[in-house]
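As C-alpha cells, one chain now follows by itself in the form predicted alone.
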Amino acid sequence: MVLGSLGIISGLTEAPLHLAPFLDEIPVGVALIDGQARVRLVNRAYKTLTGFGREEVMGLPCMHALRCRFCTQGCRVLKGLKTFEPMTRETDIINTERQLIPIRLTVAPLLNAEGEPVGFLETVQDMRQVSELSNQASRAYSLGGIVGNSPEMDKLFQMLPGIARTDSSVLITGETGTGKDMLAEVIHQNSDRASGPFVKVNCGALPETLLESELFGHSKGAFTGAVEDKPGRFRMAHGGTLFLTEIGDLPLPLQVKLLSFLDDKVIYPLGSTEGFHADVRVICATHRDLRLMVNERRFREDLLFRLNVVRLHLPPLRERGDDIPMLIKHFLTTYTKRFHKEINGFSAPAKQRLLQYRYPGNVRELRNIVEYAVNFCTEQDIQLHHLPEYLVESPISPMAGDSREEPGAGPRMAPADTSDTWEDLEKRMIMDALLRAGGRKGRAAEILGWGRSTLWRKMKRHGISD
C-alpha cells in the first residue's frame, strides 16, 4: 500500500482510494503531518473540535494548528523523525471559539513501504466525557456541571442516563439561561457517542438562505458563491449528535427538510441530487411554547411529534429554592480559583439578598453576579456593595430585577472607589450591563449605547467570560 501526496491511497483495492473519507469516518480527531512537522490532513472530527478544516490549516506547522499547550512544553515532533518515539499525553488545545478543552493527544511515526518514517499520526480525543466526578455520593448533585439537589433536578438526574444510552430524540425546554446548552452537551457526554462530535447549530443565529446551507451543506456551483462543497453541520455531525438550539426560530420550508432526515437519516445538499445517510443523534431546545406556535401554525405538529419523543424540562431557578445556595457555593469557588482570589464567602445580608432574589435570568444570571461580586470584592467576604447595584436597590417581589430601561439609556453603576481606573471602570459598565441584560449580549450592547461588536472586542479586551 502506498499513500500518495494528494492522500490517495493505491495498493489496498484494484482502484486507488481518497484518504480523507475514511479519515472522516474516524471519530476521534485525526491530523498526518509530514516530516518537517507541517499538516497535510485533518478529518472531520478535527475540524469540530479544534474549528480547523483541511483548507484552513494546510502546509501550517502542527502547532500553529492545534494549538496544545504540550506544544510549547518540550513537543518531541519538532526534535524531528530520527528521534522520535510514540507517545500519549494528556493536555489541552485552546480551539477557535477560545474555549480551553482537555484533550488525550496520542503521536507514532508514519512509516513507508520500506519501513522507514516518513511523518506522524496524530490523534486527539476529546475528554470532557470522562472528567465528571468519580465520587458517587458528588454525582447525586453534581453532573456534567450541572449542580442541584432539588427534586425537580434529582428527578432529572436520575432520567439522564437511561436517555443518554438511547438514540432517541430529545426535546429540552425551559426559560432562558436554564442552562439547556449545557444539558445537552451532558447527554452527548454521557452516550455511546461520547467520542464522536457534538455539533451546535443556533437556529436563530442565521437567515433561512444560509441556514439551509449550513445544516445540509452544498454542492460546487449550487448557487453564486458555491465556489466548493460544503458538507454541512448534519454531516460534520456524522457518528455524534447535532444540537439545534432555539429551534423554535427554524424556518417552515426547514422544518420540513428536518422533519425529511428524522424519517430516513438521509441529508441532501443544496444543488446535490445524491443523499448522504447521516448517522446523528438529534437534541433540540427552545425557551419557546411550540404547542402554542402549532396552533399559530408557525411550527409544524408532526415535527413537534417527532421531536417530542423524549421531552427534558429544566425548571427556572425561582422554583430551585434548595439549589440556590449550593450554586452560589459551586460559582464562587469556580470564580476565586480562576482570578487567584482569597475570599471566604458572602457577608450575611449579601448572601440574604442572594437567597431572596428571584433570578428572571435564572443560571446564567446568578453566575454572572457572583462573577461580577468575586471581580470587584478586595475584602475576606463579599459585602452588599460588591453585588450589582439593581440587585442591592431592587425590592424583594415576583418581579424583582427585570430591569428594562430603554435602549441607549446607559448603565447605572455604584460609586466608584477613587482609586479605580478606566479600564476598572469600563469592566464594571460592562458586567453591570451584561447581568441587567440577563447574559443577552445584544440587550448589554443597547444599554450601553454600543454595537455588538464594539462590546465583544470589549469583552475580551478585559477577559470577561462569554
Contents of the next structure:
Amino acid sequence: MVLGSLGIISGLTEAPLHLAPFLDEIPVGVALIDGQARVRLVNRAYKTLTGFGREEVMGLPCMHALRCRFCTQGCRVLKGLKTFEPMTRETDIINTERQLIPIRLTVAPLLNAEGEPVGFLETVQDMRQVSELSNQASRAYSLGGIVGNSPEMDKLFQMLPGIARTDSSVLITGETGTGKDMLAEVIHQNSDRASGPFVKVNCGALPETLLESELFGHSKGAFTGAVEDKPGRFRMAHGGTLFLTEIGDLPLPLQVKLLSFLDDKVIYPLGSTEGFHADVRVICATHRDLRLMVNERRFREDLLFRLNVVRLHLPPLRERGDDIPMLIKHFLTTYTKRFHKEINGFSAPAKQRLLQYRYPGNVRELRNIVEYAVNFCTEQDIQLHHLPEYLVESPISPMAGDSREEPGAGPRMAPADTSDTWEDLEKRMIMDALLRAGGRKGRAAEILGWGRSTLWRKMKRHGISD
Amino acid sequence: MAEKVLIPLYENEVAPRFDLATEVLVVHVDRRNDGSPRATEKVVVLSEASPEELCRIIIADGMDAVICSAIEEEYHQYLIWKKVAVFDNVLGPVDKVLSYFLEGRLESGTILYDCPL
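Same protein, the form predicted in complex with the partner chain this time rather than the form predicted alone?
Every component of the complex follows; first up is the chain already shown.
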C-alpha cells in the first residue's frame, strides 16, 4: 500500500482509493504528518475537534495545528524520525472556539513500502466523556457538570440517561443561564453517539444567508465568494449530535429546511442538487416561548411538533430551593482551587445576601458572582464588600428569606412585587398555597415545605382564619 | 500615539498556547506624525507558564493588544472585559505577524506560515 502525493491509496484494492474520504469516516481525529513535522492531511473528526480544516492546516507545523499541551512538553516529532517509537499520551488541546478539550494523543511513525519511516500518523481522541465519567463517582448530586438536588433537578437527572440513549430530537427550554448548553452536551456524552462529534450552532448569531451556508454547506460556485465546497455543520455532525441553540431565532425559510431534514435526514447544500444523508441527532434549545411564537406566526407549528418529541425544562435558579447554597459551595470550591486561594467560606451577611438574591441570570450569574468574590477576597471568609457592587447596593428581594430557617423547605414562590414587605409576601404565599391545595391545610403546608403547626402559627399571626 | 502589544512566544513563532508560554515579546509601538510605526521590542522570560500571571502582566503593564494562537475562553473574555484587544488563532513567525499588525492587516484567525505544499 502506498500513499501517493495526492492522497491516493494504491495496491489495497483493484482501483486506487482516495485517502481523504476514507479518513473522514473514522470517528477519531487523524492527521498525516511528514518528516519535517508539517501536516499533510487531516480528517473531518480532526476539524471538528481542533476547528482547523484540511485547507487551513495543510503544510503547517503540526504543533501549531493541534495546539496540544504535549507538543511543547517533550513531543519527539520535532526531533525527527530516527528511533521514533509509537507513543500515547493523555493531554489536552485548545480549539479555535477557545475550548480546552482533554484528549488521548497517539503518534506513530508512518512507514513507506520499504518499511522506512516517512512521516507520522497522529490520532486525537476526544476524552471529555471519559474524564466526565471518572469524575462522576465523586460528584454526588451532579451530572455532567450540572449540580443540584432539588426535586426538579433530581427528576431531570433520573430522566436523562433514558433520554440520552434514545435517538429522538430534544427540545430544551429554560431561562438564560440555566444550563441549556451543558444539558445538551450531557445528553450527547451519555448517548451512543458520544464518540461522534458534538457540533453547536447559535441560530441567533448569524444572518439568514450565512446561517444557511453554515448549517447546510454550499457547493463551489453557489454564490460569489464560494470558491470551494463547504461541508456545513450538519455534515460535520455526521454520526454525532447537532445542537441548535436559540432555535427561536431561526428564520422561517430555514425552519422549512430544518423540517425537511427532520423528515428525510437528507441535506442539500446551497447550489447543489445532490443530497447527503446525514446521520445526525438534533437537540435544540431556546429561552423563548415557542408556543407563543407559533401563535404569532413567527415559528412553524409543524417544526415545533417535530422538535418537541422530548422536552426538557430547566427551572430558573430561584425555583430550585436548596440548590442555591449547594451551588454556592460548589463554585466556591471550584474557584478557590482554580485561583489557588485559601478561603473557608462566606461571612454570615454575605451568605445571607447571596441566599436572598433573585438571580435573574440564574446559575451563570451565581457562578460569576462567586468567581468575582473569590478573586477579590483577601481574607479567610468572603465578606459583603467582596461581592459585586450591584448585589450589595440593590435592595434585598426576599426570594426565600426567613423560610430558610425551616429545614426541608419546599419550592419557593417568587414575589411579584419586590417592594412588598416580607410579612405581605408570606401572607400571599400562604394564601396561594391554600388556594392551590383547595383549602386543605396539610397539603398547603406540604407545598410550602412547612410543618402543619408552623402553617397554623403563621396563619394565626397573619389573621388568616379557617 | 503609543501602543503596547504582547505576543506569547515559542522560539521565533507565536506560541501555540497562551497558557503554556514561558516567553513573551512586548512591543512598544510609536506612531510618527506621518502614521508610520516605530516598534521597540523586548523579550520577557516568565518563571513558569501561567495564564493568570500572563493576564496580570497584561493588565498591570497596560497592554493595548495581545496577539496569540490558542487561548481559553475565560482568559479571552477577561482580557476583552479589561478592554485589551485580543487577536487570537493567529499562527506564524512573530516578525511577519508583527509587521501585519503594524500595517493594520492582522485579524483573529490570520495564518502566516509559508506552506510549501
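Worth saying up front: this structure is predicted, and the values here are computed from it rather than measured. Numbering follows the first chain given and starts at 1. Just so we're on the same page, rigid core means the largest C-alpha set that superposes within 1.5 Å between forms.
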Exercise. Determine, after fitting the two forms on their core, whether A65 shows a C-alpha shift of 2 Å or more between the two forms.
Key: no
Quiz prompt | Core-superposed C-alpha of L41 shifting 2 Å or more between the two forms | solution = no
Quiz item: If we fit on the core, is the Cα of A437 displaced 2 Å or more between the two forms?
Solution: yes
